[in-house]
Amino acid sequence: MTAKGKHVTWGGRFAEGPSDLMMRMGESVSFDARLATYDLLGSAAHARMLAHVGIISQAEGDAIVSGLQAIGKAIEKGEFSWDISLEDVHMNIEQALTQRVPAAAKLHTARSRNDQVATDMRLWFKDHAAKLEAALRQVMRALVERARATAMVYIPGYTHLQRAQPVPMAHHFLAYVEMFERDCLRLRDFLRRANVCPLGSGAIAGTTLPIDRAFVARELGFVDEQGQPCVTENSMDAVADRDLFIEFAQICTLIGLHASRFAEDSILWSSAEFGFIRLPDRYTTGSSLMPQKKNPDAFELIRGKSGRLCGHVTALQTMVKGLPLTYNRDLQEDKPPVFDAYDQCELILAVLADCILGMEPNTERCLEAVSDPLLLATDVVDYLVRKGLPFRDAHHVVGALVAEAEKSGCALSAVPLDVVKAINPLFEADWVEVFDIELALARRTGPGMPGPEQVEKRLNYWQALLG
């Protein structure tokens, strides 16, 4: 009987089934059907374990596994009918399996939907964390390619959105490579925590039946680097914990924030006021009114979607903050934020990689902007420091020199030598050499600095690492 009569999983003690509104409220198959592949894998491993320990016969186990494989093929072909009256992906598959294989009535032995879904999600997390890292690598490759092409294109670096000091455009691109690499490391660290099998925890307190949790863990690939099975150590925590959900959403959010910052830089750089880059037509749009417009829509959408990702973290944290142990139905709402976080993050990264490959520097505008002598005011301070003047005094002297240039209406590098020497006698005729941008960058030889030697070294490192 369906949920309108005796419910297939828990209806024995109820006089009537749930109302239509309750079924609409309680169903999750509309979003958890995407777990079908992982549910089939988990059920097959559980069936093999039941046969392995003798709870069901080998023939029954084989029949169940064959039936699960047949359902998997039907789902792949789009021939499987999902029924919301059966609530979720687990019961839809179990009902279909029972109709095909009578022994399937034994499949749920020593298992609850609580540890079943926890296992499904850990399998999903392992798979999709690896996919996200692959997408991040594509973005990083695109950034390194653009960095290689712009190693000799110089731009002002900014603090407070004010021109600060000159850097190669490549150094700017490589800053984002560093950010995305940290995201990759977070995903790998996350995978270590996801790689633990909760199946066998039951609803809350395991089972009295002689199951073999290590067998299932091996079957599903929950093993460490030495091939040893990894299983959860507390049945209550295994079914109640949602740390992985929050952590995955947080990682997606950090990826989105990094992408959003790059998007903001690109929006500024492509504006008429900056003009440092030209964006590819395929990721821009026009205006329905103003024919001259070329709007950076892809980057604006990336920036907007990053806020959506932040919201998913807030939703998950708010959902679990006051829940008592162990399972509560609130936790059904854990999947939509995680699924959407992955979907949006994957889309952001795919678009970002292609956008980066399509952007072109406007070298004339970059040269014009970086030719501002004020960008090398700190190098003038260093000039005086090399002559023995304490840094604080040198900073004050150059501040006075900048004020003099502004008062005279000339460039900093054009202040006459006699005026410069009047401000401080340590200045010599060679002080103007400070404003040679190639020389200024060449002096930045320390690790992490934007000098050509260090930029080249970092480019080679990333190209070797990323392939």
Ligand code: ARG
The other form holds:
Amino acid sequence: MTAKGKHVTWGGRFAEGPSDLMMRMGESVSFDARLATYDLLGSAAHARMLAHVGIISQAEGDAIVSGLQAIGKAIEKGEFSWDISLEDVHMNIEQALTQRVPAAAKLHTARSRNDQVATDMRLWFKDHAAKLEAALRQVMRALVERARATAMVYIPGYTHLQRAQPVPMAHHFLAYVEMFERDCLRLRDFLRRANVCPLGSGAIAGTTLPIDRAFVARELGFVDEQGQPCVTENSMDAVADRDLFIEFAQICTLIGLHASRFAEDSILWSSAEFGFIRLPDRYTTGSSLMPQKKNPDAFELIRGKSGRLCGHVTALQTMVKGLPLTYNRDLQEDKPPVFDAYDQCELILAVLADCILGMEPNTERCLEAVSDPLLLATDVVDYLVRKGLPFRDAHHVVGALVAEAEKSGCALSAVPLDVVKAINPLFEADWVEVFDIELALARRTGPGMPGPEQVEKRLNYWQALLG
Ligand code: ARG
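Now that the form predicted alone has been shown, please provide the structure of the form predicted in complex with the ligand.
In what comes next, the whole complex appears, and the chain from above leads the way.
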């Protein structure tokens, strides 16, 4: 603010400054201060470019860059005071620079906060997408480690939350590795689109001054694999586009949904009813009333936070829906959901990685559950198919067999041979071999199946990939 209370950067045409309420509503520095590092980088690159093309002198360029570096140090040390009356991170930094360097008044030449904030966010996205991928890899490593240890621990796999067919616990863990790998690929694909520099688009229509956009793009690392600078191709799109914000939140949400499903499986498995795993004490809590309780809070919070991530996607999508080109102040609301999506996602992944490493299988309970011969009823069908019976008929025969076992109150595998033969003469004494679980899994040799060879192959694949 000036002495007359007018805004220093844009107050020229105004008779009075913004009201306190307007300032409270309009400020974003309370959340965009975390862009400071990227804003400083963007400004330094812009200043170097202005000097490079001769719009400012080399000495002015150098003075601006060292002033920005000094501000960076002050921010790092916590000695920078942010002022909400200066609205956002950009104006706070520019004002601080003005107090240090006279040439600061030339920094904003050929630039608008519209292309400035778009650039800052792209730099932020590039950094944080890479960080998320690293965090995902930690979770994947933990899953592979647990999968190695449980390749011989068999459990019932479920459909409709009803026991379906036996699988090694490892196959279940590796299913999540596949999901998180797809998330990594999504992040990398996202990075390609983030890697384009919008600076030079100005407020909406570029500038009449002879700037060098490729120079800035190179300075900031917006280059392709061949080292060629990547710049946005339409100045209106460049300042209005919020696709990356939505995409980033969507990817965080998918990561959260995968984590949430894993959390739900773990909660079920740790219950007395399942008892397949014990959760690490360090991620569970007790009850203030019931002394016996061990609650899976970390997993419940992961489940809960994934809902919060869904909300951020909805907020961002709704924000841009029906918004006219180009920049509208609504777009300032793009940052809190994106930042929180990242923060929550990063926390979820860090917790998840450590939780997974601390999970212990309860092998007796797993064995007890997987010993249910009904889990291999489909393998009995396959036995009859191998003997030439059409699948539908075989399915029907085994259905009758299951009904017979239920009626006589015995296990499916314990139905006497004469009774079995009476249901269908194709059955022979060797039919009970079907209930050998090792054999049943060894028969599953196709790609993607839970047979020991396939699981081993996938484990080796992941170990080589993840290091
Ligand atoms: N703080 C603003 C935002 O994040 C920067 C862009 C402001 N542009 C403007 N024309 N007021 O959206």
